[in-house]
Protein chains: 2
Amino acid sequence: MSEAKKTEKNRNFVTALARGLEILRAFEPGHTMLGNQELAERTGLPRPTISRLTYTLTELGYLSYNARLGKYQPAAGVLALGYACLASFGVRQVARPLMQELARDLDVAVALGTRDRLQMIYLENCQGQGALTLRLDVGSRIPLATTAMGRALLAAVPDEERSYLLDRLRRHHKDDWERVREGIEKAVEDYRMQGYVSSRGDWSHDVNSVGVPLVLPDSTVVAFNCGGPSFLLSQQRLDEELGPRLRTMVSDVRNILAHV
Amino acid sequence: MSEAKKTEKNRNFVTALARGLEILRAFEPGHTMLGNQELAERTGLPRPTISRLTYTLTELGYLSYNARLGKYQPAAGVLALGYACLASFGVRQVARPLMQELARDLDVAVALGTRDRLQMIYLENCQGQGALTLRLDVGSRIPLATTAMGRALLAAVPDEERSYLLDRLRRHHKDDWERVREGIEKAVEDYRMQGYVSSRGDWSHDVNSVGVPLVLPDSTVVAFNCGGPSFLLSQQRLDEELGPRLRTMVSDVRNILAHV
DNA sequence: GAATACTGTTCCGCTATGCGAACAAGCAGT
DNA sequence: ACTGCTTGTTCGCATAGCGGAACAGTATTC
């Protein structure tokens, strides 16, 4: 059941709204031109109404139609949805110079991000000299509980947000449930301990990284993740290099924080 | 009169997607907490039909409530909105190390953006090591008929398009339309000439760059350009350095993908 | 403390939108 | 060329959304 249905019976609800952007939000990267049947299977919708929808997408710039292969895809209007957002996590101005510093030194990347339903969408991201890795643009989701940027808001949001969250990825993840909450509690108990936590191949089969929560003073949780390849970010260097400096990092930005 | 409205009559178009999509785009830098009155204000629509909005828009992640301050700003959710957007710009990827490389000989700032309205979006932002410009992050907006880029475009698109965009920028800048039209038919003029457009504190009074356009195989038009504050940009640097090496840079733009 | 102003929410009659059914257009298979 | 399938659009009735008026809560002014 989409987001939109969840709360479609409240009056103050505006049902149209929400189906409008359940069909921005079908387009993802590798899908980024799609008909109005895709739509519909996608979202659920039936035909005329995504008809319709799209029909007013396109009318007012936030999807262009390609009429030789009469299909939709996000026009550049959609961007500047979220120009406003990124403009208002002022806590990037102040991490980027020293993600920047941390990505060079260690030739990993760096991200930082927060949560958006049962993801973590990336608001900035520094990368070593390197490049090894899959350059990931703001605006990228990645999953919650498999990530070590989704780990660590995990450990650093109260508990009963927590207990909500892992009811809902309970429901998410049905088939690997067990496996996944492993890797949340230690994640957890990680952070009490030693001040980071970590996925190693968990999101990602070849991919290492650690994570690091902040609180905001407007209690608005984030995250940083620092990683990369698991060929060339081994155990060890996780746990003696990438996770202090990650720790460090982060409570340097909560410091110059504080001192706004 | 908003967009919404334009097209409001039509059977097909839905009044109440339009409205709130106006409501996320109220929100800008600047001004990124915003309360029901306020934005009442900046749309035009009543307060009711603005406090149903905001309430949907909440619940489905893409604004968030501050109850201290009782006012509204982006959530993350809205970024996701973006993303698939900036994956379906190829072009993005190929000019990339390009303009990094650009930006780094010239110690400027390059960036590619695309229209949406009658503004520029910006799709990718590279910037020298000085970073003395204001660095304008993706999704960023600025004005089609004043900046390089711009008039780059207007300079590229088809004559049907130029003569639409030009009345609507008629019925924009009411007050000093003669200036604004002698720009954008001096860029058409330059384009034509010797290959790129320039912006010489037409936009911000101490900002001077150059822009080229580019159409796509798809025939979407984007635009690139370069520049940087005035005090370090003279006349006779954009004309003899940056104007000609933006110009090369698109160039093989154009080449990678037309062999692509 | 009272009055006034401002902002946000609720109500309800009217208008707009949703969607199953039907229809239309284009494509694939024979 | 014909038939069947897929996809997209139109129609009419039922339901959702709109917005002026009224109400509620809070802040400001006197």
Second form
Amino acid sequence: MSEAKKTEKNRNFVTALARGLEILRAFEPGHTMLGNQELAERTGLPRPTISRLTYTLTELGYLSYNARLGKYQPAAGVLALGYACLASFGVRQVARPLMQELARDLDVAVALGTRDRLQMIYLENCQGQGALTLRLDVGSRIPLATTAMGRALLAAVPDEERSYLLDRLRRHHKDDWERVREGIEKAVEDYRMQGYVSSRGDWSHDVNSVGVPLVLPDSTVVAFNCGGPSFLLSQQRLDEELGPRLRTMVSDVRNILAHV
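Based on the form predicted in complex with the DNA presented above, generate the structure block for the form predicted alone.
There are no partners or other molecules in what follows, just the one chain.
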């Protein structure tokens, strides 16, 4: 029985609410306007169910409907929820000036993110001045298993949580699990030995990056990454400059949070 089916059998679980939230999760950067058919394909829900849910979400102010295109997009209600969530991450306000300084000094992209299922979602992103730095906005999603940010988080979570996530990732990456698993295991060891992890073309062949996790006072784990195009960021530069600098920056954030 699938995990979703098991959850739905729990008498405390409100299936209609869960399905409505799945609709909202289907919208993401680059796909901000979706029709009922597209939503059905993304969520796996029946088209009649989608129609009822999108109508309800529109009435409640979480979606708006573009009659000309026949598509929906997130409305102010979702924006309010998003900002409330971001505001709860006080680490953003502390980290942003340090992130911006590092991005400017190294001419790279520096981002902060947290886990959302088997992905990492950007909470903050700072860019260097170069035209070739990575352009990912707040709300962008990247893979958990193959990115420096995701591997950094996996390296820092408790062993029991990591085992649970590895089992889910194994099922998700069943066709190339051995390669993915080896990358994660190396990242865990690298973090123990040097205080940062890396992704050298593992997520995208033309992107190199490093990652460092941060365990917040409430035990929530977030992660930072620092990277850019591989032709600008050699492996030597990752190890001699980006990794140590990002590690120091995260240490500074940790020290500031300890005294806030």
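In this text, all values refer to a predicted model and were calculated from it rather than measured experimentally. Numbering follows the first chain given and starts at 1. Throughout, rigid core stands for the largest set of C-alpha atoms superposing within 1.5 Å between the two forms.
- Relative to the superposed core, H31 undergoes a Cα shift of 2 Å or more between these two forms.
- Once both forms are fitted on their rigid core, the CA atom of Q73 lies 2 Å or more apart between these two forms.
- Relative to the superposed core, E41 undergoes a Cα shift of 2 Å or more between these two forms.
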